[in-house]
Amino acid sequence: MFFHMVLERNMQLHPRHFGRDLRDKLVAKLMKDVEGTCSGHHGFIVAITGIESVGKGRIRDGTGFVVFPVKYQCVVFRPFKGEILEAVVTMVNKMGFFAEAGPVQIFVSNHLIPDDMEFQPGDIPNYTTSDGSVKIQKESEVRLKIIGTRVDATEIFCIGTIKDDFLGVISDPGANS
């Protein structure tokens, strides 16, 4: 799920950047440092949408660097238990498969794959139905349900299932071959 939030961060800036475009340099450094990172508490920071305020800088003793408190608006992505996501399969093995939905990696165990699908080892490992009509392999797009999340300080891990109504393969790259 995506959220629009207001967050704060202390930005450290070298004195060589002081001048007329100080604020622009501060915003550019903030975007470079923050966009694409993961805060376990808030989720993945997708994009900064605006700067609310830049506080007065405080000089750090001995270094000359100045620390500015910056309050900014951003879009964050945080998956929740029970959420339905569309993801791209990145790896398939006999234990299940890994898929990515944006920055989140999701593991779907073979116990959470429908019973009529069986693992097929080979050059392109995949899960295939008994009649061969549906195949999950690398680059397949799947619709899955998040059944568990684990949040670390800098990463979010998810467990998913496709063993439910309206879940499973959306597009199969092997069907075009």
Contents of the next structure:
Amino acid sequence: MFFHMVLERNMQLHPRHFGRDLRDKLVAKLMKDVEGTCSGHHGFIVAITGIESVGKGRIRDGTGFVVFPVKYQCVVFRPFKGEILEAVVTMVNKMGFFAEAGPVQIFVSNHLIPDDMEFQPGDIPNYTTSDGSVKIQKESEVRLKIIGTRVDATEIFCIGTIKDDFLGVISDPGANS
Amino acid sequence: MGSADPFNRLVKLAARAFYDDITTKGENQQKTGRSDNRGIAVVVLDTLTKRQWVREEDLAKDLKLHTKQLRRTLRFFEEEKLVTRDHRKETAKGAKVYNAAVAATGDSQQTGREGDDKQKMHVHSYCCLDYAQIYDVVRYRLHRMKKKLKDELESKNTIQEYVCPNCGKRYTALDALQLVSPYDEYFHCESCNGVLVAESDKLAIQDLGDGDDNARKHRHDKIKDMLSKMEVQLKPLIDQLARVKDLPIPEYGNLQAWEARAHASGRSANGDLTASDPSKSSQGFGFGGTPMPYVGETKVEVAFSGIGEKGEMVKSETPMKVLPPWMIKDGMNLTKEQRGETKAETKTDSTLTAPEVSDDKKSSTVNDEKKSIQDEYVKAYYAALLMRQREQEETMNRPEPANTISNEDYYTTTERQVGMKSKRDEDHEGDDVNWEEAGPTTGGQTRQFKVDLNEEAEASEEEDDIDWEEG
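Okay, that's the form predicted on its own, but what's the structure of the form predicted in complex with the partner chain?
Everything in the complex follows now, all chains and molecules, and the chain you saw is the first one.
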């Protein structure tokens, strides 16, 4: 799920950036540092939407670096257990398939793939129903439900299932979004 | 008063259902025909149902068991949360206290410990069945069993586990990222690079080979079978649980409390074997079979009755709550406070410059209340309102505060109107509509609004109630 929240970070700035554009440089550095990262607690920081406040800078003892506490607004993405997401299949394996929903990777094990879908190895490994009507292969879009998340300090990984109602393939690879 | 019989039955059923093959032998020791002691758990639990707090040595003697064995069993039960244990240092004298207490409960447990009379501190262990926990634990166990089977049955959202056959290391699907190998399509162990095997359907036996479809179906059926067998076999236990559900749980308290109680009872047990005092019933101290007063019971009684009295007193002393108008129905015999009339009135009137008006109202309301006739009140009220109205017109004292006041007024008057009218007649919706429209919109127009009200009210008063419904 996406959230829009205010986070704070202490940005350290080298003295060479001091000057007229100090604030801009600070903001640029913040964006470079933070966008795309993941914190276990908040989730993936997708984009910074604005700077709320920049506190007074403190010069660090011994070096010329200055630390600014910056409050910024950002969009974060954090997957939750029980959430239903659409994802794109990235790899199909005998043990299941991997899919990506934005920055988060989800693994669906074969145990949670409907029983009538069998793994077909080959050039393009895929899962197919016995009558060939439904196929899960690389680049297919699937709707899955997250049943478990593993949250490290800087990484979030999920397990999903497509065994429930209304889950499974949405569209095949190559179909337009 | 917690009679322990249904609970004892519960304990016995649970013991036979779940613990009948527990053995206290270690894994390595041989279980020969001679030294196999399976089922000992059942025996111990059964004995405990007949006693309350028992010293473990005594229990061992009674059961003709080795103390160590018994201890192991009891330790197991403690971990299963069926039994509470208490270990305390005692001299032999202290042990005598316990003996006396036990004797007093009517259970004849003559332990000849008088011989050991040295002033050494031994650690004596006592144990007692913990009924409350037993009830919870048995229910939890059943729930977990059912859940496990059901999950397997539906292949619900269980996180897959993987085992490495080489080194036995276990992984879950959450680790899948680290396990996936670029070379082949299997998961590899992190340490030994062996191919991982999915650990699926732990309950169903996997030796059905891998005729995949069939295997799945077989597993499915097996699990269904297990589930139904379980339900059939555990039915008496489940029934007993249901029976016990609403009964108060027999509680013996901790060792000291129980001892003190039993001791006191023992003293007075010679004469008065009076039935246990009902005032203690809520605690369920002691059990049905031991009728005796308790230490400090008098105190408790007093407290109880004191509380009872106080409760009542408090009840009567609590100032009558102002009933909200929607609660006031026709014909309710309410005090004026409950109607919130006088108080509300004083509140509103204090903001205006018309205290006499409220007094008038008060006196009139007092009279009316006695007769519980609302009409007079309403009349008086409206009269007062009109008077107030006029005063306000004279003083022209209705700027901004008037708005807020009027809102307040409006609200309270509305309440009263609503209340009043609902008292006379249940139907006041028409009137409601008027007010809601008029109220927020009017700022300085409240005067007019009020005048309207008055007219309307007075007019309708003269007529019959029937007219109200039209209005």
